[in-house]
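The chain that follows stands alone, in the form predicted on its own, written as C-alpha cells.
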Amino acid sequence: MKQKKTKRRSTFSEIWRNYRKNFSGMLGLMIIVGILVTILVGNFIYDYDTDVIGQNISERKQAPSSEHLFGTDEFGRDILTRIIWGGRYSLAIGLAAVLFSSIIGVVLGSLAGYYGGVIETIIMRLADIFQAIPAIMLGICFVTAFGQSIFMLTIAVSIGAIPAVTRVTRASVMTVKDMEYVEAARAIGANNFVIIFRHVLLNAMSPVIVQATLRIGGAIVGIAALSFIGLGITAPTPEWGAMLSSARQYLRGYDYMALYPGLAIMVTVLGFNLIGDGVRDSMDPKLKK
C-alpha cells in the first residue's frame, strides 16, 4: 500500500495563506493595487507637458464637475490628473526611502548584533545621538545642507528611518546567533561575512520587513511634509505635498484644492499601514498551522 505524501508548504506560501485570512491586510493590498494601476493608466492616458503642468487660464479655480471631476486649480490645470501623476513620484520616493534605510540599518544592526562589544558599542551609540532629533529636523537639515532634488529627498526621508531599522535588526540578530545552525557553520569553518548574510539574516528578517512595510506610509508623509514647506519636490511637479503648499492660499474659497490631494496622501498611508498590519499578524508563529 502507498502511502501518501504530504507536500510540505513553502515560508512564503505559509505567510501569504495566513495574510489572506486577513480581512484589513487584504483591503490595504486591494488600495494599494488600485492606486499603482490607476497611476500607470493615468501615464498613457494624460501627457505630462498638455495635461500636467500645462496652463489653461480660461479654466482656472473651477469647482469639481463633470468635465474636472476633483475641479481645476489656480492655472486651471485638472487636479485629478495632476494627483494621478504625481502618485509616482510619492510612490516611488518612499519606496526608495524605506528600502535605503532598510539596507544601512540591516547591515549596521548585523554587525552590532553578531560582534557586540565595541563595534556594537559605538553602532547603537550613534543611533541614539541620531534618533534624539526629530525626523522632519533631519530632512530639513538634510536638503538644505546638501540641496533639492530627488535624490536627496530620498536620503533626506530615510536618514531618520536608519537608527529604528538598526535597533530591530540587531535584537533580532542577537536571538538567532548562538543558534545550532549557526555553530554548526562555524564548525565547518565558514567565514563570518557568510554566516551572517547567509545564516543568521535569513532567520531574522521577519521583523525588518514588518518595519519596512510599515514605515512606508510614514516615509510618503514626510515626502510631503518636506514638499509642503518648500523643501522637497518643487512646482510645477505635481507631488502631492507641493500641490498640499500651493493650495493653503485659497483654502477659504476653493477648499477642494487641499481636500483631494490630502484624501490621496491619506488613503494611500492607510493603505500601506494596512498592508504593514497584515504582514505582521501573517508573520506571527502562533497564527500558523
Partner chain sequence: MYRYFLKRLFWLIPVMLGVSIFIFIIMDFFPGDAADTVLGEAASQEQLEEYREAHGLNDPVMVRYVRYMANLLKGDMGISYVTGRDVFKTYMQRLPNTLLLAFSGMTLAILFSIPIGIITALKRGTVLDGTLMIISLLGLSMPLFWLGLLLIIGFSLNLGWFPTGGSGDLKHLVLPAVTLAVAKMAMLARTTRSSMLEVLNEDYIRTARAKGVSKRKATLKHALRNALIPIITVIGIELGSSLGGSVLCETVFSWPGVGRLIMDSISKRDIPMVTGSLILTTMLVAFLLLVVDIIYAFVDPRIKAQYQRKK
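Residue numbers count along the first chain shown, from 1. Definition used throughout: the rigid core is the maximal C-alpha set that superposes within 1.5 Å between two forms. All values derive from a computational prediction rather than experimental measurement. Compared with the form predicted together with the partner chain:
- Once you line up the core between the two forms, the Cα of residue 119 stays within less than 2 Å of where it was.
- In a rigid-core overlay of the protein, residue 92 has its C-alpha displaced by under 2 Å between the two forms.
- With a cut-off of 2 Å and the rigid core superposed, residue 80 has a Cα displacement that falls short of the cut-off between the two forms.
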Given for the second form:
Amino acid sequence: MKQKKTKRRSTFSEIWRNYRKNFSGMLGLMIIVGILVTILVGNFIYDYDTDVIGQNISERKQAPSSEHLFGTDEFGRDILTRIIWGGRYSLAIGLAAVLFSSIIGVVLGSLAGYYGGVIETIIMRLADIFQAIPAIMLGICFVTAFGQSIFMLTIAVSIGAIPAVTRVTRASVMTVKDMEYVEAARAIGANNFVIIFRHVLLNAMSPVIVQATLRIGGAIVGIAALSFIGLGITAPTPEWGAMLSSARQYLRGYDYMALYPGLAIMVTVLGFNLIGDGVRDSMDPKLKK
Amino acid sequence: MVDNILEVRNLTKYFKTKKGLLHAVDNISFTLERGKTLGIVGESGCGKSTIGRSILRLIEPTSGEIIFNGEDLMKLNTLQMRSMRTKMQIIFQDPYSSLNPRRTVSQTISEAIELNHLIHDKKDIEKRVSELMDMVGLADRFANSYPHELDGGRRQRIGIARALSVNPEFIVCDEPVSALDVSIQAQILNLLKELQSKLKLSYIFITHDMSAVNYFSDDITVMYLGKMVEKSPVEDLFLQPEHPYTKALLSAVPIPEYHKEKRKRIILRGEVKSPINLPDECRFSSRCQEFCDVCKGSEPQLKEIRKDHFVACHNVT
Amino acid sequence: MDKHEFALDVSNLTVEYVTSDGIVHAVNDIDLKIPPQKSVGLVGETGAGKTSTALAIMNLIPSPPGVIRSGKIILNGYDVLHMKDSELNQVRGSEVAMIFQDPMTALNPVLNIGEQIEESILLHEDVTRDEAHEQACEMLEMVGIDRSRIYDYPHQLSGGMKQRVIIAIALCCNPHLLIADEPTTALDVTIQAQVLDLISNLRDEYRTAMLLITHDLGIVADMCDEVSVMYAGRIVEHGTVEEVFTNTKHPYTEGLFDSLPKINDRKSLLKPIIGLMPDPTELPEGCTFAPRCRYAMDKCFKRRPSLNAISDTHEVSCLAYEDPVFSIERNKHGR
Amino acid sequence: MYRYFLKRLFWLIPVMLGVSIFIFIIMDFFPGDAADTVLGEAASQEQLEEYREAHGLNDPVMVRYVRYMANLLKGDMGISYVTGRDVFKTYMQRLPNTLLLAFSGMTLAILFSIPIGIITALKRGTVLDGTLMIISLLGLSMPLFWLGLLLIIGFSLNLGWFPTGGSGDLKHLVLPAVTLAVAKMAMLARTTRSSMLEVLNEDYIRTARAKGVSKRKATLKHALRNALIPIITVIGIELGSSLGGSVLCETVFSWPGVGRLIMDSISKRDIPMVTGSLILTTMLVAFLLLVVDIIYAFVDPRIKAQYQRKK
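Take the protein just shown as the form predicted on its own and give its structure as the form predicted together with the partner chain.
Let us now look at the entire complex, which starts with that chain.
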C-alpha cells in the first residue's frame, strides 16, 4: 500500500494555511501592518511637544501641499503628523477594549454554558439588562460618571460588547459540551477542570475569536465617536475623532481638515474588517470546500 | 456457578422535559456473563444508548441497581466512580464527534493513562501508546496526526484504543460501526471480536443492525420505547422470535441474497408513540399487527416462555 | 417498444469537482442504461460517486465547483446536458423525479406540505389551484398520510412521513424515471420496510423506471432488476440481480458480500476488504481497486481494465478475466 | 400567540427594573448634583447642603431609587433641573424626530440592501459580487459621523442642495437619513448575502430544483423566506441602535431628537432628564425587539409552533 504522508499540522497552522489563501484577509493584514509600521516610525521622527502639539500660528489652515501633505489645522499643526501620532490611541484602545470585553465575556459565557442552572440564569439576565441599554449610551454615561482616563475609555468602549460575547461563548460552549468526546473524557476519568480547559474551551473558541476580530473595527470607531462628541481623548492630544470634531467648525473652506482624519479611521477599520472576514472564512468549517 | 460481571436491576431513567416526563429507560434488568456479549437492539429513541451511558453513570440513572463485579455502582461517590471507570469503558458511535479535534492521536490515547496515573514514566507511556495502536491496527506514523486527517475507520480505531488504554474488563460498544461503510464495518467488527478473545473482555453491544447483533452477540435484548420486549440467547431469538415487534423487525431486514419471489414482510402501520407521559397500555399497541383489546388494558410484563427466553406481550403465552 | 429504447441512457459520463486541494474525480467515464419500467440499483460505498451520478442526470451538479467534463445523458429522448434552462425545468419533475437521502432537510421548513406538493403539479400540469390541491390530497392519501394533514408543516411530521411526502412530490407528475438516492438510509429498519414497500407498489402502479442508489445490497435484492456496482467513480460490475448475486465476478463485489454479517448464518466469518478507498484527487494509475484486491497482479497496477461483457447482460471490469480459468472464491465454495 | 406576547411583555419587567437600578447607580457617580446645577456656582456651601437636605439628596442611593420608582409608577418622571419642564413631556416632544429619522434611514437601507444581498449571493464569485461586497465593506468601515461631515461638505456647502442641519421640511431629513442608512445598508447587505448563501446550499432548494422550479423562483420563494430570520434579527438590532444611538447622527446634523436631548442633558448634569430619557429609550428598544420576535413567528412556522405549545 502506498504510504500516505501525514504531516504533523496543528490547528493553528492549518488556519494560517487557509488564511494565506484568502486574498482580502491578506490585504487587511497588509494594511494593518503598514499602519503599525507608520506609527512606530512616526514615534521616532516626530517629537510630541514640538511636532504634534506645538502651535505654529504662521502656518495656520494651509491647504495640502508638498510641504504639508494633508495641510495644517487651525493652530498650524501638520495634520499628517497628528494623524500618525493619533493612530496609537485608536489602535491601543481599540485592541485593549476588544481584549477586555472578550475576557470578561468568555469567562461569563463559559460559566453559564458549562454549569447551567442558577449561574446561567443570573449571568444571562444580567446580559439581558446590559444589552437593553444602547451601547453608545452606556459608554457615554460610563465616561461621564467615572472620568475620561484612557482606562475608563477602554472600559466604556468595551462594556456594550460584553453581553454579545457572553452569548456567543455560551452557545458555543453548550454545543461543544454535548460532543461525545467530552463524554469520552468523563468516561476515562477526567475531572471538570480537565474537561473545561482541555476539551471544551479550546474547541469552543473559534466563533469567539472570529467575533472578536470582527469587533476591533467597531471598537476603533467607538473610541473615535466618544472623542467626536467630546467625551473621549481631549485636545490637544491628537485623536482621530477629536480631530474631526474640531474640524467641524472649519468645514466651509477648509474641508481637507475633516477629510484626512476620517480617512485614517476608515482605512484602519477596513483593514481590521478584512482581517476579521479572513479569519472567519479560514476558521469556519462550513465555508471550507 | 455463573460468573456475572454485570447485573443491572430495574434500571430506570426519566428525563424531565417541558412537556412532561420522558421515559427513556423503564425498569430494565439483565445480567452479563464474564467474557460474553449482550446485544441491545432497537430503533432510534428506544433508550438503548441511555442504558449504555447509565451503566457507566455518564448519565445519572433515576433509579435501579448496577452491580459490577459484585459492587453496586449506584452507591459510589464521584471519585470512586471515576476510578471504577478504569474497569469499564465505552466506545461511541460517531467517529467524528467522539474525538477532540485539537488533540493528536497519541494525546487522545495517552490521556486516560496519565489522568489515572496508570504509568508514570514518559517513555513507558509512549511505549504503551504504540502498543495500543498496534493492537487496534493503527500504524505508528499516525501518532501525531489529528483526527480530521484520518478516515472514519481509523478514527473508530482510535476510540477503541482510548477505551483499551485503561485495561478495562467491560466495554459498552454504542453503535460502533453504524457510521461506517460496509467494508470498514467488517474490519472493525472483526477487530472487536479479536480483542474480546485476546483480552477476555465482556461487551454490551448496542445497535440497530440485526445482522451485526446476530454475528456479534451471545444474548440479545430487544427494546421498544424504553421497555424490554424480548430477551433470549441469540440463536433462539432469530429462529423463533415471539414478540410481534421482534418479528416485524426481523422481517424488515433486507437480505443480500437473490430470491426469485418477493419476500413476505410484515409492514408495520401507525406511528411510534411519544415517550412522554405514556399511558398504562402496551407501548407497541399503536403499531402492532396482533393488537387486541387486552393490549389496551395494561402494560405487559416480561414472562419466561421457554428456558432463558423472555417476552413481554399479552398475546404470547 | 416504446418510442425510446431506454428510460435513461448515460454514456461516458465524467464528473469532476475543482477544489483548492486538487481535482476530485467523482465520476469517471461511466455508462448506465435503464430500460423502461425497469429498476436498476447503483451500489457503492461513501465517495464512490453515486450521488454525483444522480445529480448529473438531473443536470443539478452544483457549479462551481462541479463540472460535467464529458458524457451524454439521454433521458426518455431528452438530451439533458444540451437543453436550455427553461426546457430543463420542464423535464425535471415531470420526466424525471428524485427522492433524496435525508428527509429531515429535504423539505422546505416554512412551506406546508400541501404547498410543496401542489407546486410541482402546478408547474407541470395545466390545472387550476383547486384541482392541484385536490390532486395533492389524493397523492397524500396514496402515500398513506391522511388528507387532513395537508396543511401540516414538515416539522410536525416524523421522518418516515416526511420521506413519504417527498415520494408524493416525486410521483405526483407521473415521471418516466424515478431516481431514489439512498431513500431509506436515514430511517429505522421498520420504517425503511414501509417506505420501500410504498415505493415498489407505487412504481408498479405508475410503471416508472427507477434508479435506486444505495449502499445496502439487501435493498437491491428486494427492489431491483439489475445492478451496477460502483467503486471510486467507475462501474466495476453490472448485471441482473441474479447474475451479480449468484455469479459474482468482481473482487470488490465479492468483498462487499463477504463484509456483511449473514443474518441466517451467524457462524460464517466476515472477510473485510483490506485498506481504504483511494483518494479521489489522486486515483491510482491502473485498476483503482488493485491496492485492496487480493487477486491483484502486476498488470493490475499498470493497466486500467474496461467493462467487458461476460454474458448478454453481465459485464465486469477486471483484468483477471483475461485468464479464462480465473474465478473468485465466493463462487468456488457456493454461496 | 397572544399569550406568548403577554408573557414576553411580563418578562420585560425584571429587565427594566435591572436597567433602571443600573442607570440610577451610574447617575450617582455623575460629577455634581441637583444642588450644583440648580443653585449655580455662586451658591455657598451652606446653601448647597440646605438644598440637598430639603430634596432628600443626601439619602442613600437605594432610598432615592425607591422614591423615584414610586413616582415613576404614578407617571411622574420628575422635572428637569435646567429647564424646569416635565421630563416625560420633553422626551415625548423629541421622540417623533428620532423615530422619523430612524425609520426613514432603515427603510432606505432595507430597500437597497436586500436586493443587493440576494444578487451578490446568486452571482457569488463574479466581478459584480466582488465590487458590491467591497463597496459594502467600505460602507461598514466608514464612521457614521465622518460620512455625515462628507455629505455636508459635498451636498450642503459645495452644491447647496440640502441644509447643513436642523429640522423642518423633507430637505432637512435627506442627509441624516442617508447617513444613517449607509452603515445599516452595508451591514444588512452582508447579512442577506451570507444568509442566502447558507440557505441556497440547503437540501430543500435541491428538492425544489429537482421538481422543476426555476432558479429564480427557488431563490425568491424557497430561499428568501428561510434566509429572512437572521435578516430580521439584524434589522431589529439596527433599528434599536438607531433609536438609542442616534446621538452621533443627531449631533452632526443638529437634529433635535432624543439623542441630542440626552447629550445636552448629560453635559448640563441634568440628572432627572438623563435618567428619564435613558429609561424611556431602553423601554422603547426592548419593546421593539419584542416585536421582532413576534415577526419571526410569522416567517417561521417552527417558531410559531413553539409559541403555541406554551399555551
